[in-house]
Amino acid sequence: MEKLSKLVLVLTLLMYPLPLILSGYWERVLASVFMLTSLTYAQNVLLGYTGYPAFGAIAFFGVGGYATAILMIKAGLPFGVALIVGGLVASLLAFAIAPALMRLKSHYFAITTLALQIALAELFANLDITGGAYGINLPIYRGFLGTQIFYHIFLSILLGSFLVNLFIEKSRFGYALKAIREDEIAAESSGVNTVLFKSVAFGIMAFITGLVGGTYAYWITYIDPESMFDPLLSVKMFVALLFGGVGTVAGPFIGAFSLELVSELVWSKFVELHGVVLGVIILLVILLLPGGVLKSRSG
């Protein structure tokens, strides 16, 4: 596993200069791959290490995206500052609701986060500051590196989220999260403040997801509730994590890259049947590799 983690790190670093030789099409495809991979790594912090599935994690994607857009348009903040603040807003929301949410278990927690996503989508569709159902137009980026800047931002978020997972894997904080995942009652009786540790993991997941949402908002230049709270993103994120291996450092990378590249290939070859073919692929992954590629290989 450690060798695979090093390989992921090397591959990630090697992708920084790739736009020098890539076409615009592959640059956009890889940017989408990096986006899904980052979201999968964010989910791995909560589900993989803590054992809590957030079906509605894309709620923080939407919050981060809208916060970034509003701060840029209404407050006149530069994108970099607005992006960080947008991530923090998503994280603060997670911390605000964590004391109540983190007392729920298993599917109750999963369903509640999904309800949060639906509620926020409806709320943002009816607020004036968010543009309501009409959405918000963001300015087109015309600065340094042109469209390549989003490729590099998504890649940098991927690198950061990978390093966060690597830290969790080897740190005392990570051991506490794993103890919660394996037996929460035993962990609490051993002196682990389970609500605090779960809340921190929840906040980390929300921050990374919010950063990805903010970058995506500026990348596509127009956002609305439908695009920023898209449940399909949640599905792809979970499938990528299940395919690669839940609770592993290299798993989200393998799963997200495989799923997004296959999805792109299917879309290009089977436009009309894209959803059907992709659904069959997802079903086969769940049935044939229930533990993920890495866990299946390790037995």
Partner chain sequence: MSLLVAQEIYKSFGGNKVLQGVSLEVSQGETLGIVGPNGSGKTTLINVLSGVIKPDSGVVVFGGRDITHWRPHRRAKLGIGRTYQITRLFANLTAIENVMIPLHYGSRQEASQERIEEILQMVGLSHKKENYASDLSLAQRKRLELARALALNPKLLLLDEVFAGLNPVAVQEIVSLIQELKNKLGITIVIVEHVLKALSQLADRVVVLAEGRLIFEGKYEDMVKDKEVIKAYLGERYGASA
Contents of the next structure:
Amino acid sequence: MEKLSKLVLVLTLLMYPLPLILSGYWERVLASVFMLTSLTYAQNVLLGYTGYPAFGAIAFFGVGGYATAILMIKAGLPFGVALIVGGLVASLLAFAIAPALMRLKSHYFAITTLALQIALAELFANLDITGGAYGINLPIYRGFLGTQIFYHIFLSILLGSFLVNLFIEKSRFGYALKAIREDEIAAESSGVNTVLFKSVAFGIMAFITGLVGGTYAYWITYIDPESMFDPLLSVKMFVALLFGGVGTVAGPFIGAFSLELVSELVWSKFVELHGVVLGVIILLVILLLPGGVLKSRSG
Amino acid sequence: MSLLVAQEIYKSFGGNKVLQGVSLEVSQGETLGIVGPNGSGKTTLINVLSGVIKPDSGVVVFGGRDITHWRPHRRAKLGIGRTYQITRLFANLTAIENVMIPLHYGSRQEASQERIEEILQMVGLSHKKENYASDLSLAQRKRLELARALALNPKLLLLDEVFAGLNPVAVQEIVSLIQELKNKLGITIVIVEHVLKALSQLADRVVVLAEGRLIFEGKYEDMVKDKEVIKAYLGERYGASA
Amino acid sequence: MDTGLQLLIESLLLGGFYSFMAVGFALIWGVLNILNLAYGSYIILGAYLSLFLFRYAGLDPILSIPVSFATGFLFGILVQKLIFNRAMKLEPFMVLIISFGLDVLISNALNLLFKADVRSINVSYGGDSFLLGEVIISKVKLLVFVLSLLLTFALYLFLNRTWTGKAIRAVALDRDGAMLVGINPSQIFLITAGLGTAISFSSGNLYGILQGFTPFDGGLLTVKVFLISILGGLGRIESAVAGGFLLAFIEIFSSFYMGEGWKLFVALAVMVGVLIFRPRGLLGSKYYGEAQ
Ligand SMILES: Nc1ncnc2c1ncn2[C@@H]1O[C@H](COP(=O)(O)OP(=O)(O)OP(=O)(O)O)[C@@H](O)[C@H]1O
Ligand SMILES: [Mg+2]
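Since the one above is the form predicted on its own, can you give the form predicted in complex with the partner chain too?
The complete assembly is shown below, putting the previous chain first.
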């Protein structure tokens, strides 16, 4: 394992006991950093290794969140079970639409996933089972870990998604994805079943994204279409990924931590300027650092 | 026995009728050359044979199996390897990785380090094995594509203008390499080529494609004397200068 | 009263405006291959500009259309020079993200300046309507409809009759071919960006008298112009017009028969259908996923 990946792994493990000494504020900040990092790792599977920019991937965040909430409220499932099933629902949906959707490339693919995200938001705003525009209230977690539980779940999803990326970087499976990223037609002629592999990559991305959405739903205890299908979240994870370095194992970690910490610092000091600053950050990151801090070739 | 049979292949792009009923057979162990003016449909024919595009009608049979509706990855696993007129390598992967992928996914062989080295050695790229594909020269890229096709352990190789853009020395080296593949490994080869000298050394038999139809089939020596063929080429030349 | 007829008239009136609003977006997409996610915010910028001129200079939003047009033209050229020219060298989807960043920037800057309150431009003729047979027609909507059609027609003439217009269309169809006949694409890109942005700003004036607006309404407008471009297809003005009317019909009829909340979903569902069965859109001359 290369040095940077090891560092990420060690840092991640070191963060498990941190809540013992952290204030509630920093616990929340870090939980949201872990959330963005996991989302970024999920996108790295798809964009970084497979070459498909799912700009509307937050659709699966919403699906995972709503599925988890509905399973808890309507079916009375415990959170853990609801969360896993929620993630599976998101990834099955992704897997089912992938063969048709992934005939599109680049920004056509990107914008079509964004349309999917908006369509789902609209649909959920109108259905009864999703509580329409009012959304759903979830129960408040009162277990022994208190609010720390969300810190730990997000951190574990982060760890899991990091390991998935590490596996892809090194494995046979990962080479199928990289071949698709480099040249899909050549990948086919080399014996790679591209439709299958890219659909699986899409499904993995959706699974992680769905898990994060489900945890987020339980964390904020109240969800509506606006909070679960927020395009700003989409763009944040892409900027984090592009900043850190697409197609590297450490990039998403570096990108998401820097972006979320910076935006948190700005947020707390100048609440009003936050949006403007975020807009400027997006422009600067892409115009000045289109390749990211880390390069995929070094991996 | 025929390893590959294509029957009555038709293909149009919009109103552009590119293949208009092409039929051909390639025997086991044979090397078939395909020549024809620019735009006559040679690459399209290779694309149909390798599954990259679907014909509008017609049948492709390989080793007795109808593979007309098979996707390229299944044909690759069956033993059909190909190269591209404009190379399509995995640009940001190393030479080793470029060969490893078809070994893993196409040939069902163990992608051992030795096997990869052996293939790279065969095409003369051992010294460049750690280089990224995009950093290779044109001749090296063509060799790497050949290596990638060989990693499939192919029964049939489809080569689309491997010599285009190479200097005479490089051409001669690759000609020898292909002769070796043919003689030592007994691979059946279909080769599209503008470089006629190379073709004369390699092809057992030649077909000429013009405007989507086969207008000649036979020995290389007879082709260069054939009236139809000369007309097709001259016509093209006049057309180009008009 | 015949509800169907009333709805039909409403759709026509709205469709005219939608066509004009979307034509700039489609132009930028078709010629520069940029899906500009900030386009909706450009429209809102135009609306605030005309509100400003109305409040402080007493200029009627209809009369200030030329001001918006000129400002938009310059703004478009500036943004193209500062941002998109550099961005266009990157992967197309990076450009998509950049344009989203621009959207975030513009909408939040407007929010800083004007706060998130709903603003409206209360022109004196705002509330009037008249009866035509059994159909009620709002004067403002009719005015906007007529102006939209006139402006769209003027653009049509520009693209089809002038040398610059023809050059723009040539670049849209075939960049390399256009270069061969001596057209300088980077100049055409600038003009197109300016023109498209000018259209968005001007449609902001019309939007502002049709309804109230806030700094964050741009996102929804971007979705609408995108829908219109997919529904109608790309490559010709007629396509945007067809898409504009189609979206208006879908919205008006589905919100009447199914409820206001469903209209966007229905439009998106129709769009998916179009993508599957008619990927060039109703009248498109260019397949929207063609440049693979
Ligand atoms: N994917 C495609 N879409 C549309 N037209 C195509 C496509 N592929 C090939 N064509 C057209 O089909 C015709 C034949 O092309 P093809 O590449 O098969 O010719 P070729 O014989 O290989 O020519 P060359 O000697 O230049 O390589 C050309 O007119 C080309 O423009
Ligand atoms: Mg060719």
